[in-house]
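Only one chain comes next, encoded as C-alpha cells, the form predicted on its own.
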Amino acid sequence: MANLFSIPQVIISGEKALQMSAQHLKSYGEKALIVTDDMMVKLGNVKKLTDTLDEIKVSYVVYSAINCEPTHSMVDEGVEIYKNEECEFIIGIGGGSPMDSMKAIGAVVKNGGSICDYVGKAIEHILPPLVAIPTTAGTGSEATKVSIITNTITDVKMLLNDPKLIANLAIVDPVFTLTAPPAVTAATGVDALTHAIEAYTSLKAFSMSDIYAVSAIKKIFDNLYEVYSNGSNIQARREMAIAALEAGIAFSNASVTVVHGMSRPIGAMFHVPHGLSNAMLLKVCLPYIKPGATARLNNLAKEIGVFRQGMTPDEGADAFVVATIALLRTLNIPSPAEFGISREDFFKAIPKMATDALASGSPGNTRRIPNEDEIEELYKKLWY
C-alpha cells in the first residue's frame, strides 16, 4: 500500500529560528497579515516578530482577535483585513488557534466563500505563503495539513485536511515556549502526546509516521514533567517543542482516533480547550484501545523504559498504560467538574456528542473501532 508522507516545505528548529529565517519571510513578499492573541502581544512575542519584520522591511498588520479556539466569524474577519490591507502572505504566532485560523484565512483569500463550506472538501487552488510560529509545544499545527474551525451555529468543530493547508515555514524556537504558564505548558503538552500515540495505533500508521511518533513519545515522556515543574530549562522546551513537531507530522500523516473524535464536541458544546479536553480524554480512551493495539503499545513500553523482561505483550501494553495514567496525574489535569463544567448538561450533551463524534471519522481510524454507545460510555468516565 501507498502511503503520502507530508512535511513543511522548511523547517527552522532553535535558538534564534526566529533570526535565520528572516530571508525565507522576506520572500514571501511586501506585507504579512499576522494572525495572533492578546496574550502574545501582551507577552512581547508578537514584538519578537515585529522586530524582525521591520529588520528586513516587510510592513504588516495585526490581527489579535483569536482569544478563543477559532470560530468561522473570526476566520471571515481575518479574510477582510488580508484583502483591504494587501496582504501577501500570512504568520500565524501562538498555539494551534492562531496558527489553525492562519491556515484557514488563506484557504477562504484565495478560494472564496466561507470556511464552513470546506468541510469534507478538496481546496482547489494554492495559498499564500503562510508562516506558522507556535508558542507552545502541544498542538503541532505547525506541521500538519489540518486547521479545526468551530461553527458556532451547528456547535461542530469542523475538521478541515488538505495538503495544500501545510506550512511554507515553520519555526520552531524555544524561546517562544518560556512564556506559556503550567497549567498550558501540561495540555499542551499531553496534546502532544495525544497525536503521536494516537498516529502510532491509527490503522492509517506506515514507517515514516512511526518514526516520528515513537521519537515525539520518547522526547515527551522524558521532558514533559520537567518543563512543566520547571519552565525555564531551555534545554527541556527544546525537546517539547521538536516533540510537539515530530507528533503534529505524524499525525498529520497518519490520522488520529478516538480521543481527537471525543475532544471536539467537548470542545465546541463546553469551550474547553483543545489540548485539555483531548487530556481529560487520554485516560479513559488509553484502556479502550489497548485490546486493539496491544502490539504497538507493549513496543512503546519498551521504547519509554517501562517494559520489563519476561513481561508478555500484553502486560508491557498495561505498563505503557500505567506509566501514561501515572504521568497525566503528576501533571493535574483537570477533570470536567473541575473545569467548571455542569454534570447534568453534560449527560444531557452526550448523545449528540457520540453522533459528532463518530460523524468526524476519527474513531474509524482506531485499530478497536468503537459504536455509539462505547463512545457515550467512554464520556460517562470522565465522571466516574
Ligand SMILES: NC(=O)c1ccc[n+]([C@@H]2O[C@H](COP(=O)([O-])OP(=O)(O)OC[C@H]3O[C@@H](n4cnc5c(N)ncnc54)[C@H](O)[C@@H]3O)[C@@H](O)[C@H]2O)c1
Given for the second form:
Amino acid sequence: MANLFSIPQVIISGEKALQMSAQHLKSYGEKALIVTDDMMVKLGNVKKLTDTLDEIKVSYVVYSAINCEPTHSMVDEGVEIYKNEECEFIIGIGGGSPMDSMKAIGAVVKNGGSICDYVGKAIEHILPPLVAIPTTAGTGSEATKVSIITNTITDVKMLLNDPKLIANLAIVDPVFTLTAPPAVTAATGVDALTHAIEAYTSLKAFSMSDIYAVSAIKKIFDNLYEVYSNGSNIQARREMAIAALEAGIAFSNASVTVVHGMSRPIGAMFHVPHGLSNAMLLKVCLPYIKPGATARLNNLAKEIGVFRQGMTPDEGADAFVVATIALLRTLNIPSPAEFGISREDFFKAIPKMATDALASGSPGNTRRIPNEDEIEELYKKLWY
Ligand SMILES: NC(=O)c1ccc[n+]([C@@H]2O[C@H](COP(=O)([O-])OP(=O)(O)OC[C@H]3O[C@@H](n4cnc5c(N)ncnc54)[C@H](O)[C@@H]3O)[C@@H](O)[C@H]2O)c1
Ligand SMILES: [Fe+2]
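Could you give the coordinates for the form predicted together with this ligand, as opposed to the form predicted on its own above?
Next comes the full complex, and the chain you just saw is listed first.
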C-alpha cells in the first residue's frame, strides 16, 4: 500500500529561528494577521515577532483573543478582522490554540461559510500562507494537517483534517517555551508523548511516520521530567521542542487512536486542557491497547532502554507501559476529581462522550479497536 507523507514546506528550528525566518516572512505578503493570546502579548513574544516584521517592513494586525481552546466564534471574529484589514497571510504564535485558530481562519477566509460545516469534508481552495510559531512543546500543530475547534453549540471538539491546513513555515525556537509554567509544560509534553505513542501503534503507521514517532518518544522520556522540574534548562527545552515537532509529523501522517478520540469529548464537555485529558486517559488506554500492539510496545521498551535480556515480547510491552505510567506519576497529573469534575456529571456524560469519540474516527485506528461499550468502560476506569 502506498502512503502519503506531508510536512510543512519550510521548518526553521533552534535558537534565533525567528530572525532567520525574516526573508520567508517577507515573501508571504505585505500585511499579516497575527493570531495569538493575551499571555503571548504580556510575555513579549508578540513584540519579538512584530519587531522582526517592522524590520522587514511587513505590516500587521494583532488578534489576541484566543485565551482558551478555540471556539467557532473566535474563528468567525478572526475571519472578519483578516478581511476588514485586508491581510495577505496569517501567523499563529502561541500554543496549539492560536496555531489551530490560525489554520481555521485561513480555511474560512478562502472557502467561506462556517468552520462548523467543514468537519469530514475536504477543503477546496488553497489557504493564505500560514506561519506557525509554537510556544509550547506539545501539540505539534506547527507541522500537522489538523486543526481542532470546539463547536460550542453542540459541545463537540471538531477535528478538521486536511493537507491544506499544513503551515507553509514552522518556526520552532525553544526559547519561546522557557516561560511555560510546570503544569503547562507537563500537560503539553504528555500531549506530544501521546501523539508519538499513538502514531507508532496506529494501524496507519508506516516506516516514515515510525522514524519520527520513535525519535520523539526517546527524547520525551529523556527530557520531559527535566523541563517540568527545571524549566530553564534550555538544552532540555530544545530537545522537547524538536520532540513535539517530530511527534506532530508522526501523527499527522499516521493518525492518532483511542486516547485522542476519547480525550476530545472530555475537553469539550469539562474544559480539561487537552494534554491533561490525554494524560488521564493514557494510563487506562495503554493497558487496553497492549494485546493488539504487543510487538510495537515491546519495540518501544527496547528504544527507551527498559527492555531487559530474556524478556518475552509480552513482558517487554508491559515494561513500556509501566515506564510510561511511572513518567506520568512524576508529573503530578490530577485525576478528574482533583481537577474538579463531579463524578455524577462525568458519568452522565459518558454515553455522549463515547458516541462522539467513535464518531471522530480516531479509535478506529487503534490496533485493538474498541466498541462503544468498551469506550464507556475506559471512561469509567478513570474513576477507579
Ligand atoms: N492541530 C493539532 O495538530 C493539535 C494537536 C494536539 C492538540 N491540539 C489542540 O491544541 C490545543 C491545546 O494547545 P496547547 O496544549 O499548546 O495549549 P494552549 O495553546 O491552549 O495554551 C495553554 C496555556 O498555556 C499558555 N502558554 C502557552 N505557551 C506559553 C509559554 N511559552 N509561556 C507561558 N504560558 C504559555 C497559554 O497562554 C495558555 O494559557 C487544544 O485545543 C488541542 O485540542 C491541536
Ligand atoms: Fe494532542
